[in-house]
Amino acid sequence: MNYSDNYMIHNCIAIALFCGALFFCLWLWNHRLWGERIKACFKKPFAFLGLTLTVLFFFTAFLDSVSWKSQSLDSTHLKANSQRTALDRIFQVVSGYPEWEYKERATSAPLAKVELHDKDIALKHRHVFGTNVSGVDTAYAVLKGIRPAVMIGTFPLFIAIPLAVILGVLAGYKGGIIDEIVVYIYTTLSSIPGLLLLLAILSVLPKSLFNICMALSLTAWIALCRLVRAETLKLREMEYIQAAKCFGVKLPKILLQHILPNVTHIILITAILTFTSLVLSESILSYLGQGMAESWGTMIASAKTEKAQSPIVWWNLTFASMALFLLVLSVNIVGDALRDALDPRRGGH
């Protein structure tokens, strides 16, 4: 296969992140303290269903992140030799046609045989979810919207979680001027409406995935920082922490061995819940014209004009909203199950 350098980097990053996430999940699943409680929680049917849907969404996003060029000998189709993702190729296998051919000239209803606004024009294919105004298969558009949603929900956490943990632990443990500065920063940011702040930032910066992630990460750390700081304030007064200080244990060792392990459950649970809020925030931004082109929010925004047509084009709005609802719901179910398993104040079963 002939890889371009750019896509080689993208593929390596996607594979590394997927392997890292898989390793972390296996480590958590087999953890000597949490493993049995997590397994018990996910044996419940509702929690198992949420976990299954979450894995499917993330695996689909991974398939849409790995791409390569075909070695097609058909020179009449330039797209056959273009960069296409694994998801595109699986869609071709399932539908029997490549994605650029599995489309119509205009809108068509689910499982229709003719175009919506011109009954004399027969469709080339049968589309289970119908097509949008550009004739693109709605099922394909919904699948392509999974990757932006997962990336927007995940990448800001790589910035927000380390920042929140470092500032929260230092502010809670050290107190004094450090605590005052941290509290002042997140109180100031919290006083600004989050959506207006995001719109202001994205109206100045060029529209790109990196800039959207940076804008979202600017406020994503606040809730976790507050929780970590509050928990650290409580932990630093515990007897075993005071004993460690009396025995001359150095600060980095106290933070890493005594404070951080006791706030890990808060970090994991809050990160999962923050993921859902980031996905919803991106959908709102896309609805307002500041999001990514292939996202579900953009599909929902495009459906605004379709609702005023006669007959009403309901399927693009319905299936995009349903996919967004299922992703947020499944991740929230996983977060609730992990909270029951990891929070020491809960029963775990």
Given for the second form:
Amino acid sequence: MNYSDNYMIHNCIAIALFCGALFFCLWLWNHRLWGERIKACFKKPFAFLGLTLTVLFFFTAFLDSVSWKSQSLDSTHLKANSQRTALDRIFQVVSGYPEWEYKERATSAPLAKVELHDKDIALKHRHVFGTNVSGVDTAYAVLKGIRPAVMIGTFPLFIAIPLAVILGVLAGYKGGIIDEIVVYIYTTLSSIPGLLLLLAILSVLPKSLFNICMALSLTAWIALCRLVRAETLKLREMEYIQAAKCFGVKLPKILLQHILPNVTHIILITAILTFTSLVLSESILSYLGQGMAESWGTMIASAKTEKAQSPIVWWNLTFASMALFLLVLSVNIVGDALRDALDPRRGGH
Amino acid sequence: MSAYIFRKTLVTLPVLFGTQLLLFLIFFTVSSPTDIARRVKGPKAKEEVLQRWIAEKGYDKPVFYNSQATSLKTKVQDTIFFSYISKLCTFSFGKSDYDDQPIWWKLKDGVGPSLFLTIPIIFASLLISIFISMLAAMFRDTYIDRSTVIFSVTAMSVVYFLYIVAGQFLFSVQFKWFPVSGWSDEYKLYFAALPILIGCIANIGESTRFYRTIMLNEIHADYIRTARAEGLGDLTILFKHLLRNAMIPILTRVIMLLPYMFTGSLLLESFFGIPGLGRLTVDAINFNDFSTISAVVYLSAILYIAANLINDLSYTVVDPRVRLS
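And the form predicted together with its partner chain, for comparison with the form predicted on its own?
Expanding to the full complex; the earlier chain stays at the top.
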């Protein structure tokens, strides 16, 4: 972890985001209009499982974000006073490896006692999922990959959702020149093939989390804006909106109080589905060389060389892709269940 | 009708201009011409080689506005942007930055393999998805319906290139049914079989989810219930009533795949070594070949506009209630 000295700020941001997510879920659970439907939908076994898995993943990502310096008595070893996250500590306790000795020297198969290529060197511990080419335990690498995946899934949404909602609602409600401009912008952006745009942007910018999030949010806001604009066009013709306009209610109040609550279900469902497509695109970008450092995408990308080795090193690829699959599957299930709960056309089905 | 087409085309032509503007912003404002030349020629190239390359391609002129020119006309015209746009209007794409080959030839050579791959993928996955979703609609609320949902959500959650890697490993390395990668003009089907198969399987999940939602929205309508009450058979209801009314969103989705049909699947082609437009694009990005990227984006934008237009026109064909204003 390369937080250097401002790790307290990172901790505070992580805790703030976690509390925000908690409050958001509580608000949704107790919502006047949707509360019971959501509760009914999530009591079904499939959806409940998806929700539990999603919560587990996000909680692990949160655990990996809070870190503090360990005060170890053994000051002879290099990593004695290093900065370690809550996830590191929990992993150490659960797995029983001593603090600075997760790493072996090189690759080893799952549950093996010796290294893969050099059968004379014995391993220090038993690694349930094997180790990769630099000796890092695969289970540890998979757990550490949850945080980049969740970050790439949510941070572009923080930029894309406000942008899409503001532009979509304004374009749909006001019409006229604002509508033309917004439609022109998203038509232009969507006529370039998505992967091409992402690769083009990322190949000219330096590699960092911020740049990847910016590039991904550029393609993520378009779909949401289209849906919000279509829904606003429909809502604009409703009688209560026209009555409010006749009463002289000011524009911001109409937008905030009447239109925005009716668009929220679309935003919620589309946001969750965009999360999955963002996580999947990050893997593809990592495979093509443009992604983040320690994510699942780079583990899967290393399968390119590992596939061709003489005993095939399958465990890296398998466990990283299983973890990715589980994350995306559970979020898809939650999104589906929410869509069943919130979609007004499904009432009485 | 022709007035509608003309008007729609005129309104969407600025999109072509806008995409080129975006590309210029991405490529030219972040890096200087020397950086671009260095990326193409390699980090160890000499200074004169770089300068000669820059002068040859015309990248030493200012990008948008030439403040050193004399008249207002040349101020705008003596720039990279204007010369590019005027060349693109006449479809003269020039030569590639990387290997100096005419881009028009590269595009022409690449369209064939791309079409050969994407047309079977689109049609096969369309047929299979419609079949599965109609099954789900016919047997709604039973185990068949529920397993369709589970299947489609599971298939949707797998990363796209994992299908490619797993498919290559299973079918090419283990079973040895298909070649791992490659292309030959003589034995096209032999080399294209595995990519088409994998492309189909990868696209089924998402399509089935979407089509199932559409079918289930339609099947609860009154006219289906009336047809049932009248005693019409299952097959007639499914094909004559349900499918025809569910066709509009399905047709929209398929028509919007027109740009994808020509530009090809970037991932499939680069993994299987198929010399189509997708691999041309990926290579162009890897080698920072701006003129090829510009040409491909131009082509893709034209196809997108054409697809939008065909989409609007198709509504009149499929839905007799719609009339274009």
